[in-house]
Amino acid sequence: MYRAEKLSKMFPDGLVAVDGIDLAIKKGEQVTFIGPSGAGKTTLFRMLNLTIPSTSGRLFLDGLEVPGLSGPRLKEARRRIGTIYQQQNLVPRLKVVHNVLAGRLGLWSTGAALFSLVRPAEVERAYGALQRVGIPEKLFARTDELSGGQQQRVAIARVLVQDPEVILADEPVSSVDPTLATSLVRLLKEISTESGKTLLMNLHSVELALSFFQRIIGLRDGKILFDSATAEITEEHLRELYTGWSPEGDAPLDRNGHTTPLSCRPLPRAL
């Protein structure tokens, strides 16, 4: 599904968020990935769904050139890529329906899209859609009355109306407690297994990843530290990926300089 060959991104202030990573994707796969606060995980998923451009490397999505698209080719291939972000991006003051439609705009009329927010097209699919996800009965509620793992739930239904290809979650569950986190990661693995949708995952929570995801990528200032099956993590991938080496290249070091065995589910999310 993607391929990517030396990708980097540069900012203008001379930040490079990702720094030559190359990665292979396969439809309907499952990955996570993993890392500290700033490792590029954000970036490198703003780049996987077409919303910024890479400053060097190659990047295909199904075969096709990414940075050879533009106009009508660009939108039809972003229509293939559902994003869940950290923060819903709902329109709080809506109702529930017209965010989960939201998901529709892309092939919408300017038109047919102002006319639904008066009259809601397709209720049906996003009745559907809400009651794969759990919360039917809020159709018609006002999205800021619900709880934040409602709203995320909102925002898993409005990708569903979309019917993309590739579902990319970035940090889907960070805003939730445990408990709902689990259910809501959950919930995303099983729409991937029974649609064959590619899910990519970006998680804070190690023991999440540990726990639903067979392939683990690790990333640490740009780069790729580690793309491995579950079962060959390795303490010592994860002490290198959140608190590093020591000068000599011994044992990792703790927060305080200490080599010091480390306990790493959950880690924290930035040392």
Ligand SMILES: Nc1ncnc2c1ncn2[C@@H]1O[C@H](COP(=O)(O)OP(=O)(O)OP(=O)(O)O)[C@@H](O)[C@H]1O
The other form holds:
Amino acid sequence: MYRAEKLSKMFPDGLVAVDGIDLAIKKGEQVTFIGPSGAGKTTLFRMLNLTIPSTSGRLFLDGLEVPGLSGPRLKEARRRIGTIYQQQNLVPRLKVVHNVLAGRLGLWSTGAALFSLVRPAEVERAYGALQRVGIPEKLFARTDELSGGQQQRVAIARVLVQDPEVILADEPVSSVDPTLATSLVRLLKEISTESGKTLLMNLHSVELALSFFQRIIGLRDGKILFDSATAEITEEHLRELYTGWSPEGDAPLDRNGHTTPLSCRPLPRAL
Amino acid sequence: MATPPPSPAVPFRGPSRSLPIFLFVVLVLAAFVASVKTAQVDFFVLVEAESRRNLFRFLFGMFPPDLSLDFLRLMLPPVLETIQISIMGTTIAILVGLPLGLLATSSLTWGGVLHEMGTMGQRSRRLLRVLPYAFARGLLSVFRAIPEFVWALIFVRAVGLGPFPGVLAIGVAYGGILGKVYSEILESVDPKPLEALQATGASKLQIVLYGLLPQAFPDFVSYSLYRWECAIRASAILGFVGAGGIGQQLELSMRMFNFHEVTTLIGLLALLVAAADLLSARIRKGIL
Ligand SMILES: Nc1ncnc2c1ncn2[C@@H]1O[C@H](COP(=O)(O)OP(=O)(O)OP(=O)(O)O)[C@@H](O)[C@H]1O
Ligand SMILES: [Mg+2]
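For comparison with the form predicted on its own, kindly provide the form predicted in complex with the named molecule.
Complete assembly follows, chain above in first position.
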């Protein structure tokens, strides 16, 4: 589904958020990304869902070279990818039904979209999706009146009605309690499994990552630290991922992945 | 235990920014002092014997207001006309301001997260997007730069005396103001929901309908209502150049030195503005 070669993203301020990532993801595969805050997970997902361009390297979506896309072909490619964001990214003033149906926009004409704001089209579809995430009664509630967890579920319902080939879930359970978090991750996995959708998920909870996914990718400082089957993940892997400490090398990695020479480090004050 | 990695030195932003700020403050102060001189600001003129006498003569001449039924009945049509001018004018201003305001919104036409992809490396395409933006900005500033009073003079020449030139003047001048304010409101809307809409494959126009306008709606309504209130007041001035409404009566009464009537008219205008304010507050509460 995806193939990335030396994919990098440098922001205009010079910060390299994603740094030469090689990645291959098969259709229907379920993969989770873990890594400390600021590792570049969100940035990577924003490249994968065709929101921001890479600054170097190549990215293929289903064999389609991404940088060549524009206009209607770009829109069509985006329609095939559904994203659930870290912050829900819903329109607060709209009713839930419109936020859910926004998943259909890629298929609707502008006229149909306008008309649906007055008289919602495909209400049954929206209702079905909300039923699936457990809040059907909120169909006509205003979105900003919902709790954080309920909004998270609206975002999932939006992806359900979009019916994409790939689901990118960027930390989809950040604002919900542990029990609900587990059931939402399970739900997303079910959705992916039953219709063969590729599922990529960023998770802060290592526990959830380990218990739901077969393949785990560890991201740190914009680089892939490991990409392996869950069964092969060890304590060492995780310690290195989150603390930057590895048993082999004694020098910590800096932003650009170089080890800082000892001489460049500030001297301890106490000396 | 491993020691945590040393934090890299934070790039230090030097004091080089304070000099421009200092110069700016000096410039503003200098401009202020110069203005006091050249604008002939002298509050003592107000209390000099001569001007005091004139002021009092005018004020006493104004009281009591002319509240005779005959006069009031005569003033009903101009009052209604003022309301109609302000409503029609504001409507036209919104119709002018909304499309131009959308075009003048850079985050919609050429910049920001909605244009990260699909425009890279293609200068001609980028230019094609910037052109309508620049055009809308230019048009809006022309509309705005010319005061409604001058627009009214122009339109009176073009379409003759009466309420219509007043409507056009408010429509164009306020259209310029509304367009500018609309674009600023749109520019400051939270971009995250827009990014999410774009990611579903939505088109620009659909993003406007589902993301931009719903978020901007309360501010739009609020500011448009405020402009309507201003339009009521403006229509009084526009009347002086023959664009109908209360203003035209006001000018007549003043020219006839009928200051009692002037007082009535000013009172009516104040009432109208207060009523508009009340109504606007109601509507604002309703949509929040
Ligand atoms: N638009 C931007 N401009 C500049 N820098 C950015 C931008 N977006 C992200 N960054 C930086 O890129 C780095 C990676 O950010 P990113 O959001 O991808 O991390 P993340 O892995 O998603 O973190 P978290 O787990 O906290 O969500 C961070 O240092 C961040 O400050
Ligand atoms: Mg993130």
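What you see is a predicted model; the values in this text were computed from it and never measured. So that the term is clear: the rigid core is the largest set of C-alpha atoms that superpose within 1.5 Å between two forms. Residue numbers count along the first chain shown, from 1.
Participant: Inspect the rigid-core superposition and answer whether the C-alpha of Leu187 shifts by 2 angstroms or more between the two forms.
Facilitator: It does not, since the Leu187 C-alpha is displaced less than 2 Å between the two forms after the core fit.
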